[in-house]
Every structure is written in C-alpha cells, then in structure tokens.
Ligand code: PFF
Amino acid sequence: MLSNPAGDEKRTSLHGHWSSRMAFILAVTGSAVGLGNIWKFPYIAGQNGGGAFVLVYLVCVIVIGMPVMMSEILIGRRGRRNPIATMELLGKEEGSSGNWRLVGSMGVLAGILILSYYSVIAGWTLAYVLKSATGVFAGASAEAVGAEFGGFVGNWKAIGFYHTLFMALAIFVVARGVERGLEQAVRFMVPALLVLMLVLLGYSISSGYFGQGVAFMFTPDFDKLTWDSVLAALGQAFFTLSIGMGAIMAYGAYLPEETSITGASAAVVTADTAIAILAGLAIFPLVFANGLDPADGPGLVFQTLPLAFGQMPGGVFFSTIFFVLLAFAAWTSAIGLMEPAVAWIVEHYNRTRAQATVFIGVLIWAIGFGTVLSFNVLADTTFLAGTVFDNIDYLTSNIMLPLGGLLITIFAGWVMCRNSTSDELGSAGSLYKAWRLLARFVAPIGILFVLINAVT
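Any chance of seeing just this one chain in the form predicted on its own?
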C-alpha cells in the first residue's frame, strides 16, 4: 500500500526526480513557453490597448495563473504519480472519491490532442529553418513569400514529413527519462532560447524602429481596453502557463521535497512573461521597419516576418536564428505535453519508458495527420467548428483546458484539507493564506468567465 505523505515516510516517483530547483524551473518554463508566447502575446497586447492590456494580463497571471499553477504542482508532488493515478489516490485519501481520476484523464487526453496539432505547426518551424538558411526569403516579394507558404501547407507530404521529424525529436528526449532526457534537454534549450531571443532583440534595436515597437506594445490606450480585452488577457494568462493539461502536475511529481512550490511558481511565471515581452520587443520593430502590418496574427510568423527578414541586412542569418528559436520553444513544450501520458503507460501497464514513449508518440503522430490534411486534402471537409484541426483546437483550448484548470483548483482549494496543502506549500503564513483565498474563490470565478465566454 502506498505510504501517506503526511506520515513518516514520503512517496517517491517511479521516474526519478529533478536534480535541482533550477532544473524544475527550466523544465516548467520550457513547457510553458511555446509558439503562442513568441507571436500571440505581442499581437494581442498591441491590439488591445498596449500597456493597458499588459497591466491587466499581469494581474491575471498573479491572481489566477499563479494559484492554478501552484495547485497543480502541489497535487503532483503530493501524489508522486501520473496525473490519473495521482487524482484518484488523493481523492480517496482526502475522503472524497476516486472518480477525481477523470480530471487527470482529461488532462492526459488534452495533452495528446494538443500535441497532435502542435507538432504539425512545430514542423513548419523546422521547414522554415531550412528555407531561411538556404536564402529562400532573401529579397523575396510579399507575393513570393505568400506563395511559398501556400505551396508548403498545400503539400500534405511535405508537412507530413516535418510533422514526423518533429515527433521523432520529442520521442527521443522523453524516452531518455527525467534526468537524462527531460532535464538535459531543458538545461540546454531554455537558456539557448533566451540567448537567441536576446540576439534578435539586439538586431531589432539596430533597426531604427525600436521605439515604435515599444510604443505599440506598451503605450496605454484604455479606449481599446474592452471587456473582451480583459477576457483575452485572462485566457492568455491561463493558457500561456500550460496549466490544466497535466504537464505541470507530472513535472510536479518529480519535484524534490525541499523545493519551495511558491518560489518555483513565481520564477516560472516571471520567466514566461519576460520571454513573451522580449518576443514583442524583438518582433515588432522589424515589422515596422519594413512597413508591414503588425495585425497579421497567425500569418505574422510564417509570412510577415520572413518578408521582413528578407529585406534587411543579415536577414538570412537572423531569419534562421528566429526559426531555430521557435523550434526550440515548440520542442520544450512538446516534451511536457507527452510526459503525462507516458508516465501513465509506464505505471499502469508496467512498460519500459522507451516502449511507453514510442507507443504514445506514434499515437499522437497518427492523430496529427488529421491536422496535416486539414490544410490541403481535407480543407473543404468541415463539421461543427470547421476542419479536423479546428475541432481539436476548439475542444482542447476552449473546453478541456479551462475545465481541467477549474477542477484542479477546486480540488486543491476545497477537497484537499488545510494540513495537506500547507504541508506541500511549506507555509501557514500570509503566502499560504493568499494562495488559499485565490485558489478557493478568485481563480475559479476567473476561469469560469473564460469557460463561459468560450462556449457562448
């Protein structure tokens, strides 16, 4: 029988532990920082009041993102199992029900579905590394860049190949385990991501339009700050931290006892937000320097920016650097999305980590071809929310993630007793009281607003 962590003996994870607090912070930061940080946050900020939006976003991160992340980490460390087993185990221990495993199951499934389409988009970044390095965009016109993108996504074999390559990279890292795989990867990739971002920032500063980029992002325009803007800030704060999909809970299961959950969560939130802001400061001066439209949204990465780089001195080198940066961000997120399902297979079916990783990886790869074909062969085949890709994206982003985050926070704030949560958070003082207030009342209400707004 598993020992009670409130007793003399603490549980240990079957998969090992992070070697240090820094390794955990890098891993969770890597999982949180993804493609959305690089283009979505700057774009949304600029279109919703600049500095006014950033202020609302930071408030949302602190009062909603932080308590949800802390809840997910403390549940993971308390159970020391995969999310499904952890929720069932703690549900019974806390005198509730083993049916809480369904929340863990939803998180694991959400990670599988999200990575099935995320891998396809991440594969595009790998293709664009090659295109940039070989000078495809050097001096190219807007029409040529658009045609290059259209021709690429219209070729299911091409994007299928890069989807396969990206999944192979994710499988390679996850199969090696916590310390030899996940930890070694993030120790290299997250600092490298930051260095590449700073190189691009320096390049943007030299463009002559840095001040315009700063003004676009940070000049407060409260006239543009609507109720929809507040909801957008709330949603961005929630989704950018990778909460509600089991990844943070799985990583929390490997967190050493002596590590402060509050301190680690604060460090991750700070790093994630800083990288998003740095991305905006690096990207928008380049857009303005070439007279392009910063409101291009998703097209910003694969059409607007290649055009901007193609017109600038050193554009081939810096365009390549940019897409390597995107690929690293996607890779670190992908391994976090895979981990909960892999941990469940290892524990539930007593398989080796390599076997579990290959099985889950191939499953995700196969599902991903629904997204691959959504941009070409099946582009005109729509149902419910649209294409196969549209439906998976809507189901996960608008329903599964906020619902998972809501239930996780309710579990930590209302089902788990005060002794259990204070034992994990290591404090019964003001910080603990603040978390308990936010987790029990403020965060659930905020998430409910996001969920209701998404489905109405």
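Moving from the form predicted on its own to the form predicted together with the named molecule:
All you get below is the one chain by itself.
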C-alpha cells in the first residue's frame, strides 16, 4: 500500500498499482468482456431488428465509446482516488467545482443497480454449467431446451439460489483485494472464450442458415430503426465497454504513469467488439435454423447455444466449458461493477475492504430479488419500461451510463485544461487532436442528441 501525500505532483493510489501495462489491460478487458457481449448483445440486436442496430452500435463504440473510455482512464489516473473523490478533487483543481463528485456518485449507484440484475443472469450461467455437465441438453430438441429454460427461470427459488451463490463468489473476491488472481484468470479466459466462440461459429456455419444470420446482422434496414433503438445501441455500447459509471476510472487510478492510455483503450475496445460480433454470428444462424424468434429477449442465448451444443459431438464437454467461461467472464465484470462503491466506502468511511464489500454486496443481493421475481411471480407486474428488471436495465444502460459519459467527456474536454489532458495522453500530436475533437464535440453532442430524441 502506498501513501498519498497531498499536493504531491504525481499522486499515487491508496489501493496500490497494477504490476504492468498488461495487467491493466487484462483487468479492463475482464471488466468489459462479460454477459454484455454474449448474453445481452445478441438479444438486444434481435429485439431491435438486427442490421441497422448493429451498425449504429459499431459507430457508437468507435466515436463515443473510445473517447469516453480514454477520458475515464485519464481522469482516474490524474486523480488516483475513487471516482467520487477524484471528480471532486479534479473539479476543484481545474478551477471548476467540487460538485463534479456527483458524476462519481451516479456511477456508484449505477454499478449497484447493474450488478443487482447482472448477478441474477450470471447465476443462470452457473446453473447451466450443472445442467450441461449432467447431460440435460444432450440431443435435446428446441422445444425441450426452451421448456428447460422456462421451467428454470419460472422458479424464483431456483434462480434466487444461483443469484445468491454468484454474489457470494463476487463478494469473496472483491473482499480479498483480488486483482492479482483475476489478472491470471483473464489471461486464460478471454482466449479460451474466443476459441469456443469459433467452435460455435463452425457449428453455425454448418447449420445451413449462416447466410441468413449474417444478413440479419449486417443488412441494415433503416425503416426498423427508431430513436428508441438508437438509444438502445448507445446504451449497449456503454454497457459492453463498462464505461459511463466510473468503473474504468477506478481502474485508471491504479495505472502506472508511463502506460499509453490510447493503446490500452484500443486493445480493450477491439477485443470486446470482436467477442460481441462473434457471439451474434454464432447465435443468429441457430435462431433461424431452429425457427426461433430473434426478438425473444433475455432467454435467447440460453435457448440457442445449449441446443447447438446438444447436437454436436463432444457437446457435453464443450457446453460445460462454455458456461464455466461465461460465468468467469461475468465474475470479472462483477468486480468492476463493485469497485467504485467499495473504493468509496473504504476511503470515505475509513472501513476495511472486507467490511465495505460485504455491506455493498448484501445490499446488491437484496435489490437483486426485484430481478429474480421479474421472471416469475412479478412477470406480469409491468410499469414504464416493463418488469422491475426491464426498468432497472433501461434506467442504467439507457439513461445513467450515457448521462455519465456525457458529463465525463464534458469534464475531460472542456473543464480540464489542455495541459492536464495532453500530459496524461502523452502527446500533442494528431491522436491527441482526434481525441479532443471527439471528447469536446462529437461524443457529447451525439449522446445529447440521442437522449433528447429518444426520451422526448
């Protein structure tokens, strides 16, 4: 642990530093790659008509996601504290106001709300490890796989149990201070996940419906594009990259001075996008081959992939490994979701990491029952965006994260002086100019435009 002498030119973080550039990239990749890529991206793309949505999503990732991620990392590294304290400190230091801390507070809240449902879905993947390993899906028909899913999520005690198990795992790792062990896990997990996605892709290609899947994903039909789906694409870009809520800012706080922020961001964005696209390419052909509905919603992955595994040679093995990897990917993301809240409690209330984690973890676990019940007892209780789960998801991905991103780019682009940002980004060359153009104009105007059009 390092001390933090106030007023020191180069600050250090209270929580220690990453051991290397690679360690940071692995941690951020671990946070970015998760259920958002494999569970959420295909079903949201399906619900929003495919092609045009995917195109808007890709544009959002590049022109908004990339500059927001760079802004978050540079702010985090400059402040070297939890996101709330960092925003307050830099707000004052740059001659604006300490109230910028509210951006950090909104991020802490977003992390808590997102993890409350993320943990429930991650629990499904844990259950699917067991179901796969015991051969439940071997040779099963589409109807049988669908009925298995329906029966499982319809039982609140079952999904409540796995939600509890997943939160316990997340609390365990975060409480112990973690990052070290997980860096190693990510190093193995992301490549293994890529390999398994390729196996699935191979199966998808052999399904005879690959062309239809590709056409669905990449042929834009702009008639289907509403402002709502543009907002969903923007929200998905934020969610999948873990940006807009201070998680990446919290990780940036532990980043060594000499690491290139641009290079690290580009690596993470590329890996994350590649995995999402591969997931779509593996899933949509299966959807069409089996006469399923691409707009089926949150169960899509759980109804297509087990079906494919059930029919391929070695399926029990591949399916088990796949859900283990997905659970791991969710685990490394859950840590990012808790980090801002935990770091804040540790610093602000002077608690141990273990105390802070248990407190936040139990709170998140309890809120999670709103989502657990959304798939059974309260499935018909809908308001505003739908069930409790739909509302938490809409509020966080489509409102809080983009709003957080908007304020973060305004802060980095307009409030921080040129010297501060070029100091962190390490140059005044054309890359820096491109970032500044995106962070000052393109990203904030783009986010605002989409938010206003979709919400009004």
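Residue numbers count along the first chain shown, from 1. Whichever C-alpha set is largest while still superposing within 1.5 Å between the two forms counts as the rigid core. All of these numbers come straight from a predicted model, not from anything done at the bench.
Comparing the forms between the two forms on their rigid core, the Cα displacement of residue 47 reaches 2 Å or more.
After superposition on the rigid core, the Cα of residue 155 moves by less than 2 Å between the two forms. Superposition on the rigid core between the two forms places the CA atom of residue 135 less than 2 Å from its counterpart.
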